[in-house]
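Encoded as structure tokens, the following chain is the form predicted alone, with no partner shown.
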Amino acid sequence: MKFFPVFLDIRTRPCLVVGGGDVALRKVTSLVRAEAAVTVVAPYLNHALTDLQARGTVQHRCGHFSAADLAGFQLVISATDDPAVNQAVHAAAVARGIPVNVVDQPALCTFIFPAVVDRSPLLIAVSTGGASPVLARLVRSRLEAWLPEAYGQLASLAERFREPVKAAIAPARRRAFWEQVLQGSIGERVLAGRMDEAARCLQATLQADGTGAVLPPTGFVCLVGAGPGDPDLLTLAAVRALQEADVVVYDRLVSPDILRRVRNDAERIYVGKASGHHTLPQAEVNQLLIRLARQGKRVVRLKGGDPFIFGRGGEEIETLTDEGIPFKVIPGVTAASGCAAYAGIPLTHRDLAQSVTFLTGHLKDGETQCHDWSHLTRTGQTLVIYMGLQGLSKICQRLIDAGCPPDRPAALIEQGTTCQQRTLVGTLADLPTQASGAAIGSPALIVVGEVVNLHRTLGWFNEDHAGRSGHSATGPLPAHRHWAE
């Protein structure tokens, strides 16, 4: 380890920056954010530094650097383009035992600046020891994408209650207590922006038991939309939830690639169709979520597409609400937008479609659901029909009978956004025959409207070579069990 990682408290401490240009400005800005007392030595200052001096944020010593300038300072940075000055700053600082950084010259540094993820009071510093600052910044950007801004509020809550918790809870149980707070319903309230409510809940928990026992064993349920299949379409919030989950309850439409984003030691419970098994009834799925949450687990209910678009998410959270189980919902890219985009079919278009309608084509007792078909025949709109493959012939005929021209463009998108995607384009009259001949399987999405014709010119996803696009599954899946077994 070339550099020892350490965080310095430089609030109000005198720090010197040598140089008055843009590089010096960046270092001054970092020091000012850390509330240091900053002085700049330079013959001149750029406009931004001049403005900081005018506002009293920094002090300026006009002139060239000399070793005497270091008197009284506890940290020094040289940010000039003059090698002789930089060497002189380094030599003078080392002789006086003052930490020194010479920008972009690791050999002249006794400390370096890491790339920082700032979620104050939570800070994450990333460094390559000067080997590749660009790589450190790339890692920082990934951490910033993963870490919500609200984590700073979570750290603030912990700071606020640190002493009360120490007074109420025995050391042997303190760590488990904080893990429950930060990962449970109180922490979720903070991440949802309900800081005051989270503080009240934590205060009530401490007051409820003077011995500071433990929080009630109630976990948390997160309904997560997995999107249409491509794991890269998962939202950042969805990826975080999958990495934090103790248990993931998933259905048939969740692809193996997406399951690979789940934390390795998390339990996986399948509640969809499997060979020789029936779908677990919705009521039993609801009770499963309740039972797992009451065991104190963080549960992710992972659903294909979006939980609130033909995903029965509303039914599940109604049950959770009735049972007092805390939950949140993370939307997903629904199949309509995801599959249509990958097929090069815009759902709306100024010239062709000014509205879009989502429908379920699921059959009930051998008949399509009770749609007002006459309203679905108008021009200037796009129809997107979920779960319609089984009833494709009947759906197309119903639309024709209601007044749609038989030659209205229609498409069928199989396993959209994945490396197995196939798109059939035809008309209401011939699409069922095409689908039968091509042996199209589920999941498949039906799109009806003039926008379908744009597929021929706007189709960008090369379905013939989709396996080269980086979405193909690799490696074995972690072990999981089928709840229906």
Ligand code: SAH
The other form holds:
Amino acid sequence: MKFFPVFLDIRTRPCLVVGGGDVALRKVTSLVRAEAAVTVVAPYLNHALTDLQARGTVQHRCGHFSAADLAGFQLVISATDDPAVNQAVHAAAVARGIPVNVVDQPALCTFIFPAVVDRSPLLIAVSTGGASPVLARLVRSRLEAWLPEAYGQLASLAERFREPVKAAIAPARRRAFWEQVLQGSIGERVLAGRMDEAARCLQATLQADGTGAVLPPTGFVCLVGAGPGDPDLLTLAAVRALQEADVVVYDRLVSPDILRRVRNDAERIYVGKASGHHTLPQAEVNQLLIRLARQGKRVVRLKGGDPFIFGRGGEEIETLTDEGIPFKVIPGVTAASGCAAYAGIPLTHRDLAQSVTFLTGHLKDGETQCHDWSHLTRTGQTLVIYMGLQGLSKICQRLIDAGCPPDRPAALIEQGTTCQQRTLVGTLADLPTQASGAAIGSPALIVVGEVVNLHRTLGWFNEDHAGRSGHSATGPLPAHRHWAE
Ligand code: SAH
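Would you mind giving the form predicted together with the ligand, to go alongside the form predicted alone above?
Full complex below, order starting with the chain above.
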């Protein structure tokens, strides 16, 4: 190990930066963030540094560096493009035993700057010991993506309760206590932005612990949108939730590829509904979530697309609210956005569609009575119809009867965003025949409007899969990406 990792408390400590340019500014900025007392020595300062000096944030010693400048400083950074100056700063600092960093010159550094993930008070510092700062930054960007923004608040909560926990809980049990707090429903509350509630629960847990009382376990339910199929469309928050879940309750629309992102030892419960085959009635799903949460589990309720768009997400969390179970909702890419993007059909367009409407095509008792069809016929709008495959002919006929021209462009996208995606492009008049000819299956989304024609020029996703070619009404598309790879 070439560099020993430590975190320095440099608040109010005198630190010297040699150089007045952009690189110096970056170093000054990090020192100022750590509340150091910064002096810059340089013949000239750039605009931003001049500004900082004018505001009294930094001191300026005007002139060229000399060894005598180091008197009284506890840390020095050389950020000049003059090798002789950098060498002189290094030699003078080493002679006085002052830690020195010469920017981009590892050989002249007695300390280096790590790449930092800042969730203050939580800090993660990444270093390659000067071997490859770019690699350190790449690692940092991965951590940035993985670490929830609210971890800083979690660390602050732990800081607030550190002493009370020390006083109340014997050292042998302390670690287990904190693990339970940080990973359990209290931590989840912080991540859901419910800081006050988390603090109250932590206080109650601590008090119960002191009296020997056992509080009923409280789990947490996370209603998660899984997106339309491509696992790369999961949000960062969704991936984290899948990795932290004790149990995942999922639907028919959630693809196996997405289920593979679930923590290995998490329990998986299928409650999928195929139309007409209700595996588990909605009320029972609601009760299941409550039961699992009451067992103290971190429950993920995973739904295709977005949970609040034709997902019954509202109904499920209503019962959680009634039962006082804490929860949060993570949105997902809804089928309309996913399918439209992958089919190259912009849902709005300045010239072609100024609005877009999401509709259900689900037929109640064989009829689509729920819509006022006359409002759906005018030009300049896009209709996206979910759950419309079974009723496709009726839906197209209804639109025509209500006044839509039969040649209004219409598309059907099957298994959008997955490697099985197929897009049929036609008109209200011929789409149903095309769909039965191509044996389109579920899930499929209907898009109606002038924007549909853009698929021919904007389609980018390779739909020409093995055994599937020839079905796309538009012919082969440019092969931008091979899903099988
Ligand atoms: N909550 C989901 C929608 C659930 S309703 C969302 O936001 O996407 C189920 C309907 O969504 C299906 O009948 C189909 O019309 C549509 N759908 C979902 N995933 C799809 C996909 N990958 N390709 C095409 N349509 C899809």
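Here, rigid core means the biggest group of C-alpha atoms that superpose within 1.5 Å across both forms. From a predicted model like this one, the values you see are computed outputs, not experimental measurements. Residue numbers count along the first chain shown, from 1.
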Comparing between these two forms on the rigid core, is the C-alpha shift at residue 88 2 Å or larger? yes
So, does residue 76 move by 2 Å or more at the CA between these two forms, with the core held fixed? yes
Per-residue C-alpha change between these two forms, residue 437, threshold 2 Å, rigid core fit: no
Superposed on rigid core, residue 103 CA travels between these two forms a distance in Å of 7.5
Check the Cα of residue 20 between these two forms on a core superposition and give its shift in Å. 9.1
